[in-house]
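Below you'll find only one chain, the form predicted alone, shown as structure tokens.
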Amino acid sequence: MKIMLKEEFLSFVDGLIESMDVEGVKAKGKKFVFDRLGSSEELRLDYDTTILPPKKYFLPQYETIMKFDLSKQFSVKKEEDHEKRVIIGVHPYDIVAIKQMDKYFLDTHPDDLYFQKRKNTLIIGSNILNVSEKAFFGDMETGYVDSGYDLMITDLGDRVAIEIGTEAGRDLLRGYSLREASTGEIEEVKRIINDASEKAKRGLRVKPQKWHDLLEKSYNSEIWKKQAEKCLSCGTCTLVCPTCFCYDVTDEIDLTLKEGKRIRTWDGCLLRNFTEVASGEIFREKTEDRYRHRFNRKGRYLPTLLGFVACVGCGRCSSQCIPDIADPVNLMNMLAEEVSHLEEKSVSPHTETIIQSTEVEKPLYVPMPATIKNVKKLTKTEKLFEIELDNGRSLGHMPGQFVEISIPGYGEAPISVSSSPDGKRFQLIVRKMGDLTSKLHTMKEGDKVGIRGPFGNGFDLEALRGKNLIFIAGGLGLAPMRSLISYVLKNRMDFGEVTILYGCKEPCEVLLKEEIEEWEKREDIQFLKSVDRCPENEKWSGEIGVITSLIPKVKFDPKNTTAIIVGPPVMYKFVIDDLKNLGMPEENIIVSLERRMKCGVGKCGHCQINGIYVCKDGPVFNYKDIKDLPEAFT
């Protein structure tokens, strides 16, 4: 440990203002902020706690991702951002929140705005002098870090105590007077973060490490309801929260509608329009779901997949919340008052950072150019578009993956790879429903598109391999099968029995007719089709009836038989419960779920289903791992 004269270290301070980006601890009316400093004399750190986290350097409220030129037919360039910068008087829990926010965004799928953010950034720590009234770090054990920072520093009035935690830490104070702290001054800066770390003790009975047992076990608490009821879903807790990391993705045009560039925003779980998929289905609709899917994250999702509780008890949200329903020692007390035995799980309230040197090299965000090849109108409302890369490439998906499609000025959205792999090209069908696909609907052979992907886990071809087969497939739920119906088709001898139900609204909304007439003359497949109505004027040869109806008229062996299951959500229940009453294993279900995959990589939250996120652990699901979510198959 060093010792700095407190003239010292503000001439310190004026000296890096000098040379690069500082941002530090500034006064706002009664409240503080992080904020640049413009002098030594602004910076404050006596401060109880900001009203907003340090993560909006690393995650900002409002983050451009590219730029577009309209001009031209696919024109994108990456935003780079090289700022060197230096944040002054970042406590301990934030700095725990950071080492989480290491974690999050570059375990899988590294994040390269973030780590461009967090690499050229460095951390100045400040022990904590004043706690707030809502702080609870002390109850988190997050008061006092040994890591995760360059320098540590700790306000003792007329000196500064100071701990270098890196070599970049060190290289800031060549040239600066230093000498080493006393006995005495060492436990000073103890005593100063033990009594800090005691004053934000607020009796929260259930230590971190139990918060996930709890949670399991007060999944259908009427707490929950109890809570929500005062909820008013403004989403201003996760805003606040400095281990909140959703995020949402918009193209803004400029005025002169010849450039843009798409942005990455804050978002919150919190939000009624959350889950929202483009058909209108929002999948976590009432409050009560939303409130409780936000303590379940930080308690328990994110212990079980990254190994931390995701929360530092900085007291943000509680002093935020007008209703006083977000504060979570008051909300885990409560349920701990129904609970009687715990166990403590082997996960952490914070986790070591692992930031590295590293370049990570490969955009996450920016979409590869694509040309559309053919373009098949299939219904009033769906079309084929067959694709391929511009740098010859070919896709490399596996059947039931999807893409990100893009197109500047209008966004991007997850389609299903609806054709075999196989060759540089691939197929996309796409239904007409928001801004996105209606442009697409409008473009051409020869117009250009922006593909990301392929992301997910597909459908598993050797396990699948053998077997015998029976596809049901309800609506648009045939573009993401057709994947893997085309691919077992064409290796026809590796599998055994195959059948094949369909079905959908009126045969106007038939999708892929020609095909569907071949596998009707087919001799080595069982295939059926059925609509829910037909209307007087139009001809059809199949079936009347909800797409459950066909299951009794086929003949196979649901012990010896694996079904693969893709449709609209409704339609889940009920196909399931059939073949479960036929006598079929829960292992030999298969399906594909829909969610609101907005990033395609696990990262921006919308697509989380309890503890698991669709685009990254799915879409493809064995029935038997996911039948148990309560949020699966609402």
Given for the second form:
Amino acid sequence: MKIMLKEEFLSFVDGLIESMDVEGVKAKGKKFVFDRLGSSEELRLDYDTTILPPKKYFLPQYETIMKFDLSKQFSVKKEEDHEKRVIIGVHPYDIVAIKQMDKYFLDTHPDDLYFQKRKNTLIIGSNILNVSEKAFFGDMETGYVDSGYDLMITDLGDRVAIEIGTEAGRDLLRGYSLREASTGEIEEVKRIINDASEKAKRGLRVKPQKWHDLLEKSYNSEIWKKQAEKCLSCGTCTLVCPTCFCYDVTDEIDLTLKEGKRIRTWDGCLLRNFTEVASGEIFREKTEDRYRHRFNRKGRYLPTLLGFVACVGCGRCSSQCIPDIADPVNLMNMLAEEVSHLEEKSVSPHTETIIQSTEVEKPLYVPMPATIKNVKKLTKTEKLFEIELDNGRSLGHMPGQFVEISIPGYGEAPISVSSSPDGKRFQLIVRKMGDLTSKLHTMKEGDKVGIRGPFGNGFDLEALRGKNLIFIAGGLGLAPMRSLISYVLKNRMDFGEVTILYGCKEPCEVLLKEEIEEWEKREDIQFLKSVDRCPENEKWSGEIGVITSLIPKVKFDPKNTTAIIVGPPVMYKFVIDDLKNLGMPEENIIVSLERRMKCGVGKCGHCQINGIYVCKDGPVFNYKDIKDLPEAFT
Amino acid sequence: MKTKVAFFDFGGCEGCQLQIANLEEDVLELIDIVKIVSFREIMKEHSDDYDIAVIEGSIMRPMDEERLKKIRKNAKILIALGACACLGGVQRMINQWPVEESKETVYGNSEKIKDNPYFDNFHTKAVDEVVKVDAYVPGCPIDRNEFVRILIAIIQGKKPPLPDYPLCVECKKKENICLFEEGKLCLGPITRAGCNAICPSYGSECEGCRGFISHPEERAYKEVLEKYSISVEELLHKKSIFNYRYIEKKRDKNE
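Alright, leaving the form predicted alone aside, put up the form predicted together with the partner chain.
Full assembly next; the chain just shown is listed first.
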């Protein structure tokens, strides 16, 4: 540990201000914020906590992630941020949160935008002198860190104690006079750390290692509902949280109509529309479900996924939630009263420091240019687009996977690939629904679009080989399923008996009419179709009734057949119940689920079903693996 | 061919149109992408040949209704501009009293205004209570950048963007101190975001000029007010400034 005289430290800060962007803690009214420092005099190392955490430097509230030149057919340029930055005064609990953020954004599908900002930023931590009323980092054991910073300082009044964390930190100090700390000074720093941690104990009765079990056992507790009745659904708890990372992405076009940009901005799972998909379906519509999701994500889902409890005890959520229902200490204690015994897991808020050892080169969000090679109108609202990547390579997808298709200025949308993986071209069946798909419907052969992907888990072809298969598709569910049907029919000898059931609302909604005629003619498969109703002026040769009415009409051995089910959310429960009643084992049921898959890479948070990310872990699932997820089939 | 846009004012202060006139150099870019055929504040010419009609102000009289219906017939797309057009504006507060009573209070027992169509007021209405509205640009005054965003979206064939989450989201992103903590009654938790929390950013509580979100958590909000010892009367008063429409709707539902 080194010691620097306070005056020397202030000139050190002023020296930094001259050479780079220095962000530090400043007063804002009676509160504190991280903000650009104009002079060392503004720096307030005696702060208790800031309104927003320093996550805003790595995941800004609004961030241009790419720019478009709309005068060209498809011209997208990734936004670079090379500014060197140092943040002074980061408390240990926020350093723990930044380490979690590193893991979240850099672990799988590393986020280059995050990485660039993070890599260009040095962190000068500061041990805590004053503790805010709601902080509980003492309970969470996050009042002290021994890594994750470049320098860690402790304000000792007329002197500043400095712990050097990295070589980059050491370089900053070059040219300033330091001396070794005395034993007394080392003790003084220890005392400051201990005092803060003691003050930041608020009587949390369930330690973070037990949150997982507590939340699992309390999933159906009445407490969620009772608390959520007071919730404003304003998103504050998520926005001010250092370990909430969910974001949304929107396109903007400027007044010249020649340029535009794609913007990433903070989103929050407490907001009502967070899970809304283009068709208007909201998957977590009840306030209590959203309220419960937030705590489960912190105490259960992220610990399982990444090995840390995503709460660092900063107390920002509790102090800024005006109905006062966001406090994890209160909530955990309340839940604990209903549960007698709790198992421990070896997780805590702490996680390893990975930033120094990470390199990220590939851009995660920049779409590949691609060309529409053919457009075919299927129904009034659906078209089939045949697309080829401009780099000449094939998409390399598995049946069941999806891509993010993008049009500059109109956004991005997840669309399942409808064709089997052969040749350079791939097909997407797209319903005209939102801005992007409406624009896509106006596009013609030769027009350019952007493609990211393929993403997600497709159908496990190896596992299906040799099996008897029954496909059950409802409405637009035929689109993703068709990639597998085509594959199976092209490799018919590799599979056992094949049955296809297809249902939609009315005859005019039937997709792929010519192909369906082929299926009807084939003698090596069973095919049945139905519509919910047939208006008098329309012709229909199939059955009338809901899709489940087709199941008893075909011959198959439920015990030795694998079912593949894709359809609107409401369909799954009924079809699955019928199959189970016929004796089909749960592990023989495969589904593909729809959710709001905004980023495609498990980061933005919108597609989460309890602890799983549909974009990454799905969209294709074995029913057995997700049947116990309360949010999967609602 | 450029999209032709016409601006019309009804019962209001014309401040929202002024916001657009105040786009300054951006106006030049605006007239690069659309053709403005009628805009009283910036030009003398007028034409009834337009694609987009932008309506400012609330509807106060039978003659307004007639005029508005004619405009609707001429326009392919109709935009309601500002709190008056979207909600009825502050003048909607007058709907608390019978029309005749209000008239007497304002004009006295004057014979002069009798049978004068200009004074033939009924209870204040928002534009969509008379004709179909395709896009809303809320606010008092409007945020001119939002107007531009919505106009561009319409030209591009996109759904006019309008956030449906509470103002708190933008206020938090701006790192403002919550005004409830200062003992103020802020309508932010139930008000539609999109203004970038401009009033709270300057220390003034939100008065709800953008209208409420589609699913405000009313019950939770009332509990918060209780917690901060704010009376129901105070809340009603604040709500009636811009959202008397909302109070009327609730009252009608209860009746």
